[in-house]
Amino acid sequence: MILHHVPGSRSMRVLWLIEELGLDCELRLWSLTDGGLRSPEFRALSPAGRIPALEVDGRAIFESGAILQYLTEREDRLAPKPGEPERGDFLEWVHFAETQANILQALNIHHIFLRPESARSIPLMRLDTKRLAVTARALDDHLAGRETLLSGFSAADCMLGFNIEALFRFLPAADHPALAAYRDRMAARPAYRRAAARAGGDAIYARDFYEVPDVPG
């Protein structure tokens, strides 16, 4: 099993959950700057230049939750089966948490990645900064009272947990207790540690925090 990983993007959720199944893994690391994720290599892998790619079985897979899915089916652990009363809730939660991770997606490129500053759009800034608020206090109201997403830990947790660091990155976590608490939880399972201890850090933020910038005038 061979995953194609960057540091701190959507790979991380895969390589958690590998761990939280104690599976074997090779790590291939990629950038997400010298072109790498262009090339033919990686494309025969996941056809649009994106990370996560995964070899299993003889075959590659892309997408984050569709590598989730495929290795809970597999294994037969860690996701509510076809029939069971949590299954509409765990593929809720796992496309939820896509969802999620595309405004974070907006964000990071509007923030640190499109250059010049001058090029950014700070109405879409704040625009896509309430998007994700929208989503935070929703998972806030769920978890009051919640150890997990579901009634006991899932993938859905590794799919949607991931999204949490990357998230107080734009929002103060003070403002939303129950998503902070969960951060905290997650981040102190033993596997999550494992999996961020291979993942090789953070290869994308450089502060803590991203205000978004005044209009110019």
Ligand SMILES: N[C@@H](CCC(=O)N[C@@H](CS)C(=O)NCC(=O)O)C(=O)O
Given for the second form:
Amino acid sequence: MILHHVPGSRSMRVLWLIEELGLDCELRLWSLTDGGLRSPEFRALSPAGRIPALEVDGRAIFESGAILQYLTEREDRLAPKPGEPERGDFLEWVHFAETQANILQALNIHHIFLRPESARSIPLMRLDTKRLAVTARALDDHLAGRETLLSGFSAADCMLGFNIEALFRFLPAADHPALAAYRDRMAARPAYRRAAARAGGDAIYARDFYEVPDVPG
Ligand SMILES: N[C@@H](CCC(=O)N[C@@H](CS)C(=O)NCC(=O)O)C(=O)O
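Same protein, the form predicted in complex with the named molecule this time rather than the form predicted on its own?
So here's everything in the complex, that chain up top.
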């Protein structure tokens, strides 16, 4: 298997699951900013030019949620099967993770990637911070008194757990104690630690916390 990867990006979800499943993969590194993701070579693997893509079983799969589902079905582990009681919950959390990741991506664009800073929209930054807070509150409520999203560890935790490090760049961890404890539990898993050691340092954030500014730039 070859995982197309950017440190700090959604490819960490796949790398973490690969470690949980005890599989081998080679990493191919890309950059979010040098134009490589728009090259014909990369778009042959991932047509929207997005990370991750996984080469497996003679083909390339894109979309992190699809890759996670493919691997759990291939290995017959770490996801409830169709017809099992928690199957609906599993699918909900996998897709919820992308709803939340898209808000995080919008905040990353505003706080980090958009230049000049005066091009940023402060009303949109406020709106997305509030939208993120709704998702964080839902998770904090769900995780109170629970160890994992489902009754046991599953690929949904790889999908969603990856988001939480980014989420706490924009919302205080102290306001979300159950979510912060979940983040710490996930980060302590041996497979997570192996994946993090292979993934390379985060390539996105220069600061621990990003406040919405009062003026554009
Ligand atoms: N829904 C897709 C989103 C993939 C995505 O947006 N990946 C980001 C990195 S985390 C990316 O490649 N961004 C490059 C860009 O937007 O140009 C997935 O889950 O795989």
